[in-house]
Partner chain sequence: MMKSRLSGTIIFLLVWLLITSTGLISQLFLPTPVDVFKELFLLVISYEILYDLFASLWRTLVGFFVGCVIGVSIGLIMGHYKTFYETMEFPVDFFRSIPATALFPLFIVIWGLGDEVKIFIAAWSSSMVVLINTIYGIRNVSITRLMVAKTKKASFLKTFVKVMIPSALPYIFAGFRIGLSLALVVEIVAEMFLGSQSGLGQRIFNASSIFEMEEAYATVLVVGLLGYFLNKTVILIEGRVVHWSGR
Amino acid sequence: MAYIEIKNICKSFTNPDNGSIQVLDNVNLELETGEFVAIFGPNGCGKTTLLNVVAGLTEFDNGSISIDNKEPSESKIGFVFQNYSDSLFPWLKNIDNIAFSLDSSEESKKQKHHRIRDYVKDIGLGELPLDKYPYQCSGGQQQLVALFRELIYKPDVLLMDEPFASLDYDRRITQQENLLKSWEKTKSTILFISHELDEAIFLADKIILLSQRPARIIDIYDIDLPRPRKIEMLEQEDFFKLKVPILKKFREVISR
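Where the form is predicted alone, what structure does this chain have on its own?
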């Protein structure tokens, strides 16, 4: 668990014509310890860039980021990438891809495998082909392997870039519930990108609405639905009361 403070972050990239494209414009954000925060905004506005900056994968131009008053590099950060298949090692079986995040553990390989099988079984996915290689699996299965590798690592901060985008609707709903079950046990601080507003509301404590590029924070919405959450909430009046003003503001953002 960790407290994250993002202050006045700006980021620009140089395009092929040697011009400059500003992607982030004075982004300020605080995440409380153990908080689940979703980022929602137009396509291409800079959501992934913001996650990369927090992770220390992309240098920013101005501002500062601290995690528990330390540099991000000093913190235990997990990252589930949008291009999940590129993050998997094709020469390792799925179970060893997941175990890779446990390399610093003093457990034996057998103990790690036992823990992983128990973990996958506990969240209701005992059918996941742990003894196959990623290339032998569907995109959705590969995405789950990438997700479980980070969850079993129990990071202080978990960054997630549309982690369920490749799953069919039924599996997506199931994995949203499973993610919440895992998070309620670990209470990692989560920064989660979603392009599905229903998903963001269902999962998060807060939703950050970003503008068109260059991204700045338009508004922050508190999601005061009770926990633990069940998918039936998506059909309830309280859910729609939360959704309507966010959707209205989002439509204003994309119409500018």
Second form
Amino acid sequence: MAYIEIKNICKSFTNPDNGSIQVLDNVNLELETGEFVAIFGPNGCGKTTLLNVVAGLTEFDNGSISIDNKEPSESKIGFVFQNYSDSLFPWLKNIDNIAFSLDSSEESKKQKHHRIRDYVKDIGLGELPLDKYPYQCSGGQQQLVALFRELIYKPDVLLMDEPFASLDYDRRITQQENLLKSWEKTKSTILFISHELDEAIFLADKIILLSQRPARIIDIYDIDLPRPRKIEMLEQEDFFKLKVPILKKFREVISR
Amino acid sequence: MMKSRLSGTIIFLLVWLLITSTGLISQLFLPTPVDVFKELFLLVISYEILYDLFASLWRTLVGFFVGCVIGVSIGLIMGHYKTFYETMEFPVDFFRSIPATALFPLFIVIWGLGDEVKIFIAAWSSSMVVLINTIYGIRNVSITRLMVAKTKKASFLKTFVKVMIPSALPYIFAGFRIGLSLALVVEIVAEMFLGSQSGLGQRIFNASSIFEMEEAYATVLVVGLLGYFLNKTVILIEGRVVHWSGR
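Please supply the coordinates for the form predicted together with its partner chain, as a counterpart to the form predicted alone shown previously.
Now the complete complex, all chains and molecules, led by this one.
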């Protein structure tokens, strides 16, 4: 049995104006432990709904989800939201934002802070102003705080909903590299939504291509680029060999 | 900033001087600023007005504090529990729509004519504003932040204390600011019309009823300054406590 099994998931939303809208249509997905899987599909196809379902934030109609043989509600879920600044608590310093993930009963505040500082240093993504408030930091730094808050939680699965969508291209590249570095250190299992094919190929082991709404799985692509990935790979032929068939299929999907 | 504030004050005083000294408004009804400030000086050095100032300030603050405690506690519950909100919505909106001054006769019946009724009136008026703002604050908690708490399996208590209340604080403080101004206004009015042994409102009323206009206006100036500084104090505390607001 795979580490994460998503079986026959269907989901419809009922809407008072035009009845029921089906969003997910029989989605089946398996993730191995430590795998980095990207979900790619047209805008509004139900990617976020799929992620919310896996997170246990949205109920599903039928099917089953198991994470390490547990229900999603019993698993530790990490979730990095697209709107990172809205997911941070502006009344807490960065370090306390990260400490929000740590169970309050076990350690004193001082021990937690100590652990967080060590952890951030250990992952080694450079200086992070832990004693500042989020609003005093750049977008990239806020994003890292949001990422660290999830990583230190040691989730069974880390769900990421287009986390870099609102960043400029140069910042996005930096953050993608940061994410890969921390992923290689923490060996997290990641389910990552992207609306950017280059990003999905650069990051993931596997790409799931979804159809337009209701989302079905069209195809699954293995990305066998060597690791650690370097940004130069985006310029190489191997990259294009992987990209062309996915892009072709994607164009078919959106022209339907 | 300081300069323009100063020039605003000077213009105000000059206009006042102009309309009174030219006889545009009879000095019987509005004395010149010079006379008013002379009177104010005398009232201050004899401590008379300070006694009234503290009496009004004390009752306003006690009433405001009680109003805040009531407004925030009920507001938190109403903001979070929909059924409680629906039950309370009509009575709250109904009483909020009635000017506190219109309820003076009822309040006198309940509380008599002493300090209690004046404190109660300040508490009543400020609690309404604080209550409404607290409800809005709790209802406007960002869904994303609630989802963060949910994925971390935070208990209801942790979510409420660490996510919902801080989210609502900027709204609650806006309520404090408006509520305190309102508490001072109704306090002064209550002192004028319910009769009182002390207080700035009582002094304005007594002085104007015997045509001591210099004294009445000197007291009005003190009321204005008191309101100004109370508001500034809340803004100062607000900036410290909800430092993230608007950023």
